[in-house]
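To begin, one chain is listed below as structure tokens, in the form predicted on its own.
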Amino acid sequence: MEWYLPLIWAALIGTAVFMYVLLDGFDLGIGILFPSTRSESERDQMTRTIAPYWDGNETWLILGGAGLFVAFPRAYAVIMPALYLPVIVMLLALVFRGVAFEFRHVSYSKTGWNFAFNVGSTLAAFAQGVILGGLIQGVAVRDGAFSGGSFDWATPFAFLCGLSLVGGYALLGATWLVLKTEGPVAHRARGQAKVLLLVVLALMAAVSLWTPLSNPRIAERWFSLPNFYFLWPVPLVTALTAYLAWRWLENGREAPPFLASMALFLLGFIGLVISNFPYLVPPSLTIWDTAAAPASQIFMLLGTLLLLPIVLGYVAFIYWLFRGKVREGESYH
């Protein structure tokens, strides 16, 4: 009966993988619409929205990681030398978006740390859509290890993802400025708001036509019946949901923009489950193949049920402390 662990691992830590990807990326998102102002009052304002929740937020990125390597040892071992490069840029850039965010208020000149944190956190991003693009067109395994090159990451497909994931991170970031400010900020994040909806929902859908025309495999679990019937309302509720965040928009609406946007992922990281489930490792080894020893997995799992509530108290309870808007001129501390 030890089947179905790997299916409660797999869903623990997509649920920790999707958690970081909304959670993270609106603050990502802030830092990469900082270039849109001039003014630093404007991007204190636009910082002090992420301040209590920013380190908090990537909580999440570890528990996806250390629940793969516990969980998934197998799959761990070919995702890693797979996208090694990827994934050190991702932390190197998140480390600089950290240090830069922390520095440049209580940094004379700000310009630097400026810098930092709008390019650490659009390369934190960019690196993200890489490696998910990497793993989506599939990675060459041999007798269970990785058998590819060192770039094999690197085609036109994974960089489309890479720039689609900072397209939405944007989206993500204007809506919760549309959500947590007013004042210019607000007003011109529900301009940049609209026009990043039109760009995600183009890339959106580049991404989904590229995918199951480059990869048969995707095709027919999409395109075969009686799985077509099935599945055709994922793409027309996205469609929905970017008509209804972009009606929100325009009547000046704030917390709905910003619910739509997060459900814009939410309905892509279904699509992915539906294009690769049962694979970890697309698009050779699946959950099963790459699963720890059961023992391992219930060990782990113990002490993971025990402190995921505590995690999930403790974002709840700082969401709730530090709701309301952020107004300009408002000390940091």
Second form
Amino acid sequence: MEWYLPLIWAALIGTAVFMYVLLDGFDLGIGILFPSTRSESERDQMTRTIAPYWDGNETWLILGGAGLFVAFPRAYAVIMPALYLPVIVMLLALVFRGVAFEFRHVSYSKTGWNFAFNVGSTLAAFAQGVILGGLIQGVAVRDGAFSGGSFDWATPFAFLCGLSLVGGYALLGATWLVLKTEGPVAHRARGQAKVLLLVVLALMAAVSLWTPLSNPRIAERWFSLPNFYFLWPVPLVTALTAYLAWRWLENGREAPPFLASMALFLLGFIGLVISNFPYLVPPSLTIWDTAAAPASQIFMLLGTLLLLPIVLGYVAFIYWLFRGKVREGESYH
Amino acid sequence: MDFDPVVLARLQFAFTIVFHIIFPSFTIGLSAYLATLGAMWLRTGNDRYQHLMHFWTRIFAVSFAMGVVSGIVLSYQFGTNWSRFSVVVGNVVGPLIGYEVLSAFFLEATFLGVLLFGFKRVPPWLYVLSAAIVAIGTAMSAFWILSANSWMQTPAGHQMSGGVAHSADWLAIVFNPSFPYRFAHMLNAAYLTTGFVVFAVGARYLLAGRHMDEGRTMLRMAIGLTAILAPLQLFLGDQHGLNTLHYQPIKVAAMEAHWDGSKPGDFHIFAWPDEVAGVNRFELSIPKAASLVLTHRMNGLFPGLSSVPASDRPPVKVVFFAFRIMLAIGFFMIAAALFGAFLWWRGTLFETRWYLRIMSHCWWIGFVAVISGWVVTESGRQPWLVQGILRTADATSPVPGATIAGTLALFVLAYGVVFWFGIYYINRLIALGPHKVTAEPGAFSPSPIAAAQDAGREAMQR
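Moving on from the form predicted on its own, kindly provide the form predicted in complex with its partner chain as a structure.
Below, the chain from earlier opens the complete complex, with every other chain and molecule after it.
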């Protein structure tokens, strides 16, 4: 029991983080793509595709943070101080983009809040990539507490991860617009998605090569035998997915490019798990080192098994309720 | 320059949490008000309720967004600023926060989408039900977060082993001794806070001679609510105080600036507690009144601040004055609400302009009372972060003071901008006032007959 509880929790938190990345990913992506039009009514159309969802999407981030606090308090207590600055920057960026979303609806001049929405979304995405990169490259730990400096995370690798996530979210956002809009916005998004697809592939390749090269532990995980026999399909499937995404974008398909972008994220996520399992705080603390007491994990697990299906049910309901295209000049109110 | 990380971490957390609590204390009450308006609309078919519901929903959206984004910050600050807190009590407090996210946050955030954008897409009953679900979600969120906070005040149901708290009895943890009192007191405070905002807005419209119908409705509903809840709050607060006296006597001693426990306590209307000398200066007191309230006997004794060393005392001035601000606002609320009810009964409520003028300026009183109350209970717990288990000074993260100072400055700047714009936009929404939702094809009405009746009534009034 005690052995596999942390495994279950790692899977649950992984799912929450992944849900967050997918769901808030496309709505942050809309913010990243915001400056690509000069038309206010097109911007309104873009925000309306995410308006009913964004509050709920950001809640997955709280679940990820709270989940870490609940199930792995000792990892939470190391990661947050270690990545203090990028975490705070991410939070402040989310504050600005969140209020900008509501404020631009009630403000006479939208210029300032459009800017805040764009910069906030981009900075939040970048900071999330930096947090991920900072974690992958390892955190200094002594006696179970963070023992490094305030800027340990600031490496070229972490910044590359930041750029990758900005590109990836923009891709999700563009393919979301292909799915949810029509007219000039959808047309432009299709072109952007193609460019972004290439950019994201290049960035993914760069991160994927850099990680094992700078990190013997991860190189061994991927390139030692027999692991290599099992793992080589991961990059292959990634390439195949990207190829299909490109074809679907060329052929004027609407839903498949978005699904393919999500699949690319899933593959990237699987790659991360393969590289780092069972470490939660590489290179020293595993999920078992940092787990909460079994009684706490069980108590929360019962609640999660009961509540998470309900949550997923009404999240699905709201996506169904607001299904269909958003047209220019159309309003929900 | 040398920065003290503990002081800075406390300042930062105090700042972000005070900013945050403003919005939940409004949205908990406002969502319940929206649900009430929706229910009245369904029941009577009167469009006035529907206009009011739409009007307040727009304000709700802006406030809720500010609450969400400032709340995300808090869920990460336990780790960024108080990582030892996570290690020592994470086993106990963690699941309470987890339950809050799973049972409340998703519910609120998701059904808010229906409330804001679903009016034309769902039938009226589902629209109103969504408002009710949001209201239940906000109250549930208060349930869990207050359970976690109360456990930090009055820990129960746990065992310590290896310097770390482990759960022994979850029911005792969730329903720890101070929780029922704190929950009732805070929930009621949130409803009162919103009640006085609605009160002020209604009074403002009547004075300006605009939206008279809606203004009268708001005023009646606000008086009906506050005339019951404001006196109830006095009772709940008293009960909460007695509970605190039992479990955290030194906090009560600081609230009353009561130094010498061997004598009955006076109630100080004003005093300047001198924490070095351990006495009060410039006292203006009602003899033995504090003893009467707390022990129900004129000569009853309760512990004084001098009974513990200075290092175990909370900051007396902060707790003492915050408590007085809360009390003053509480008594003002009771007087204002009961007087309003009296005017209503006499039938002169809408004509008593001096009263309406005062009330139109009172939108902020609930917020100040809530913040003061939290200052009392949180500062009053010091020097402990978790009473008897973990001192605040031992709970900080290994982050240098300069880093915390820098981010604190960023928070102040960012929240300052967001807050003033938020206030400005909400004020403008109020100035615009409730207006009729343009009837577009496909828009739902509770029933065609009710809609026709309304149209007829409006035509007659013209």
